[in-house]
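Only one chain comes next, encoded as structure tokens, the form predicted on its own.
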Amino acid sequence: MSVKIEGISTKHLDRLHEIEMECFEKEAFTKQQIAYLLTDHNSTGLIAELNGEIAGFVIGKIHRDRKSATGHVLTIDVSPKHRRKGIGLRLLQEIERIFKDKGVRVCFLEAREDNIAALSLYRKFGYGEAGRLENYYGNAHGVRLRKTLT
């Protein structure tokens, strides 16, 4: 089982949709705000292939002021058929590494206070909580978390 990871494009945007609907359904983004991600350019996407199909992307911004820059993982979506593969793991250290290259030194994300495999990747992956998010998800909290990039 080989993972590639590769930069993503519009041309990917119905199966992203499809992805981020599996995940997060109420909510997801919409297509348009996929689409309008894909092309800010101050974001940045990866998707995950396994075996020719799209298991999962990342979608990252990075936000700049006159003395730094901070990344920002917008959505992290992995394919239910697809998970406890490692791919999110992937896609999460890829795009780190771009933030790094761009010169990010810190990395932001959230993640609902009650998705505990989320919770549980990025906390063994390094990042700490920044704080509680009231009601970030409609009716359901959030957590923000928060990664120094080395």
Ligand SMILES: CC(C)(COP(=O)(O)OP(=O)(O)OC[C@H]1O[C@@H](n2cnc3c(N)ncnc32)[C@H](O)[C@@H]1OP(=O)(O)O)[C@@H](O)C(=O)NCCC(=O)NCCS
Given for the second form:
Amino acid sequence: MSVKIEGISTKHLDRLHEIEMECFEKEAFTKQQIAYLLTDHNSTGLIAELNGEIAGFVIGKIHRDRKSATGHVLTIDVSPKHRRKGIGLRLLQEIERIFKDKGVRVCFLEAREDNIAALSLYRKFGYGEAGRLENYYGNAHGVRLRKTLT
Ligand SMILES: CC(C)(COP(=O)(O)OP(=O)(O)OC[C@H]1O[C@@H](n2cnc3c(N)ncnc32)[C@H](O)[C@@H]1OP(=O)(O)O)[C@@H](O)C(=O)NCCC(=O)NCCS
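Form predicted on its own done; form predicted in complex with this ligand now:
Let's see the whole complex now, leading with the same chain.
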């Protein structure tokens, strides 16, 4: 299996939205919201291609102040039929590498506290809990996770 990681372009938006709907149903970002995230010059978007098909994507953003740069993974989605093939891990590895190249030392992300797949992936990849987020997802709580990029 060969997974190719590439930068997102606007021509991918339809497929990204399709995957977003497969992943989140009611809470999915709209196509406009995905496009908006990508227009920010501090954001990075990557797709994972498997046999010519987009199987997943990640979007993250760098926040800068005068002293430091902090990475934030906003969304990571893998199409259900391509899960447990290491694609989520590859996307995370690659966005962290880009963050590091841009001077980021700490990366944050959030997940619903009942999102076993996401929390398992993040913990496996070295993220530790940095706080509980009360009602972060409407009536569901969230967990904030943090990793020092080395
Ligand atoms: C979370 C998500 C991105 C993981 O993507 P993936 O490509 O299936 O993950 P990987 O194959 O890289 O998994 C890497 C490791 O994470 C853990 N993991 C992934 N999915 C898991 C699951 N359903 N249950 C338990 N552990 C899981 C495992 O340790 C796995 O390693 P293993 O397969 O060798 O056991 C995917 O499930 C998804 O898109 N979910 C819906 C969208 C979502 O919730 N995104 C996160 C928002 S915070």
